[in-house]
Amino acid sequence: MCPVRLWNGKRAWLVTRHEDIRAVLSDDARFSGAMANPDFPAITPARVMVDRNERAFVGMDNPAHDAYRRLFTREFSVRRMQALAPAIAAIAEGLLDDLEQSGPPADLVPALAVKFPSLVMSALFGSPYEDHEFIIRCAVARHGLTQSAADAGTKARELAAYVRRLIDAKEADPGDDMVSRIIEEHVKPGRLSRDDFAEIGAMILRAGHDTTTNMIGMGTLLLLQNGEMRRRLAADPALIEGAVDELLRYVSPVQFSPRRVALEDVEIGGVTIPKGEGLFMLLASANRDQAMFARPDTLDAGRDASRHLAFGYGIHQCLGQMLARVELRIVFETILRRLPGLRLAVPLEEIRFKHDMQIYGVHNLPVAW
């Protein structure tokens, strides 16, 4: 438990241990995840602007959180994700066809890490693929560390307005996609308003594009840097599903979240957190906690990393985690099988890491094969 001073002079706490983070995130009575709370901690003024205007359930406590989340759970169920796997695999194969046809060198970030989840989300959600660059710009404005509060607020409103227009279009001309199904199952019966759906849809689009993109880039880089793990996975693709958890544990791309505010004086990790002070759950730290994971700084393809917290914990655990797992398993299997000679095309020092973002990853990944 480490006290820190935020940009606005307020004190907050970094929670770093696996056990303590689970304790906070499972204690809904004494810790709040409501982003509208004026004491809710934020890393930048821009994030305050976004938080105060968040209307999706990611920024709510129960019972409102669960009431909204239940409307979308079936869309991300294990059964639905397994049914989507062949279509997701076909997308990966098509992108590798394009990559091989264009020939080396190539930057794997725009060629695969961005395109792959964008195409998957287009098929799942129903958003036109040609809109993915706009969606990513809106996500970056929310997740960046350098933008102004005005720009963050503008991009948040623009993405919600985009989804609202998409809802109107799908209501007039439905298809086989999430937006059309949610309209039919929940909007028309009156369980979900169109405006609330627009806010939740914007949240799903941001997460579905940005986090998976960064994990593909970082995961591929780690495999290129770890020859032993790469050889094991190539020789035994059955290990890839477990290796996805290990890569998520090792990288933990979400920074500075989840966050909570104490609703009363609470002792956690031997420290008393006063009422009204904020807490940042450092998932990357929890996932390197030696009390939970032996040799935590070693990337191990054979490790059981299933207790990692990269997707969070408790009621706000990532809704789309099953989709992310399927995407990552498929994309890494396809890369290892199709491009066994893949290598970095530049020195590691030329890779630009996302120190300017709340979602960690790489801006570029030049490769050859």
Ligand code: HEM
The other form holds:
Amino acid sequence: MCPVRLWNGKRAWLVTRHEDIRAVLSDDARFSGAMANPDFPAITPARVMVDRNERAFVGMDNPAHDAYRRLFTREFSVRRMQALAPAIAAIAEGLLDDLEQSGPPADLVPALAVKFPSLVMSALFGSPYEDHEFIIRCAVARHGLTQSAADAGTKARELAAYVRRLIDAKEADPGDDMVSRIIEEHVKPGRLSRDDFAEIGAMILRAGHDTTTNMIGMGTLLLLQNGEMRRRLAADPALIEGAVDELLRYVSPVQFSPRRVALEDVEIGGVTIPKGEGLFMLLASANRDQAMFARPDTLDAGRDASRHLAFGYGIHQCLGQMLARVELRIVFETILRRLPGLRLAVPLEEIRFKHDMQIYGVHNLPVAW
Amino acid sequence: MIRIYIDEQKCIGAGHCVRSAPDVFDQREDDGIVVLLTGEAPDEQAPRLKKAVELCPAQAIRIETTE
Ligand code: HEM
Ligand code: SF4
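Next block: the form predicted together with this ligand, after the form predicted on its own:
Starting with the chain above, the whole complex follows.
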């Protein structure tokens, strides 16, 4: 537990241990995740604007959170995701075909890390693929650390308005996609308003595009830097599923989040957090906590990393995590099988890491094979 | 034997239980909420069930060892 002073002069707490983060995130009676609360801690002024514009269940406490989330859980169930795997694998094969045809060198960030989750989300959600650049611009305006507050606010409204128009279009001309299914199951019977669905849809689009992209970039780089792990996974692809959790543990792409505000004085990790003060969960720190993971700084394909907190914990734990796991397993399996000679085409110093973002990853990944 | 209890009210449909022990847990087709395929499992299943309890982010699963 580490007290810090925020840019606005308020005091907040960094929660760094695995045990303490689990304790905070599973105690939603005393720690609120309501982003509308004026005491909710924010890392930048732009983030305050994002929080004020958050109208989906990621920014709500119970009972409202569960009531909304349950309308969407079946779309992300384990069996549903397993059933999607062949279609997702076909997308990965197609992108590898394109890479092989255009030949080395290539920047794997635009060519694969961005395109793959965008194509998957487009097929699953029903947003036309050609809109993915707009969606990513909106996600980056939320996840950046350097954007203006005005831009963060505008892009949040623009994405919700975009999904609102998509709902109208799908209502007139339904397809085999999430938007059409939710309209039929929940909007038409009156369980979910079109405006609420637009806000939730915007949240799902942002989350589905930007996070997986960063894990593909960082994960591939780590495989290139760790020959031993790479050889093991190439020789025994059954290990890749567990390795995905280990990569998630090691990278922990989401930073400065989840956040909570204490609703009363609460003792946690030996200190008393006064009512009204904010807390930032440092997931990356929890995932390197020696009390939970032996040799935490070692990337180890053989370890059981399933207790990592890269997807958060408690009622807000990532809704899309089973999709992300299937996507990552398939993309790493396809890369290892089809590009055995993959290597960095530039020295490591030329890789630009996302120190300017709340979701860690790489801006570029020039490779040859 | 191990007796298994679930709390549907708490479940958020994250699916760790189905991943850990697919022959014990499932998610309802209509809303993704946990269902038990069996209320009891033999003692050998303890490690997988303990893992499901620990991974469940909503503390919706409880197990008890019975004679
Ligand atoms: C590697 C990929 C991903 C990572 C590391 C990740 C991480 C996270 C984290 C840490 C949270 C918790 C936020 C909080 O408590 O404030 C979260 C929530 C969420 N994620 Fe993900 N995510 C990933 C992929 C996805 C995908 C692919 C989707 C959807 C298609 C998605 C949708 C969501 C949604 C809707 C929430 C809010 C859940 C709630 O509040 O109940 N995520 N994610
Ligand atoms: S792990 Fe817990 S929250 Fe997730 S589906 Fe199973 S019971 Fe529900």
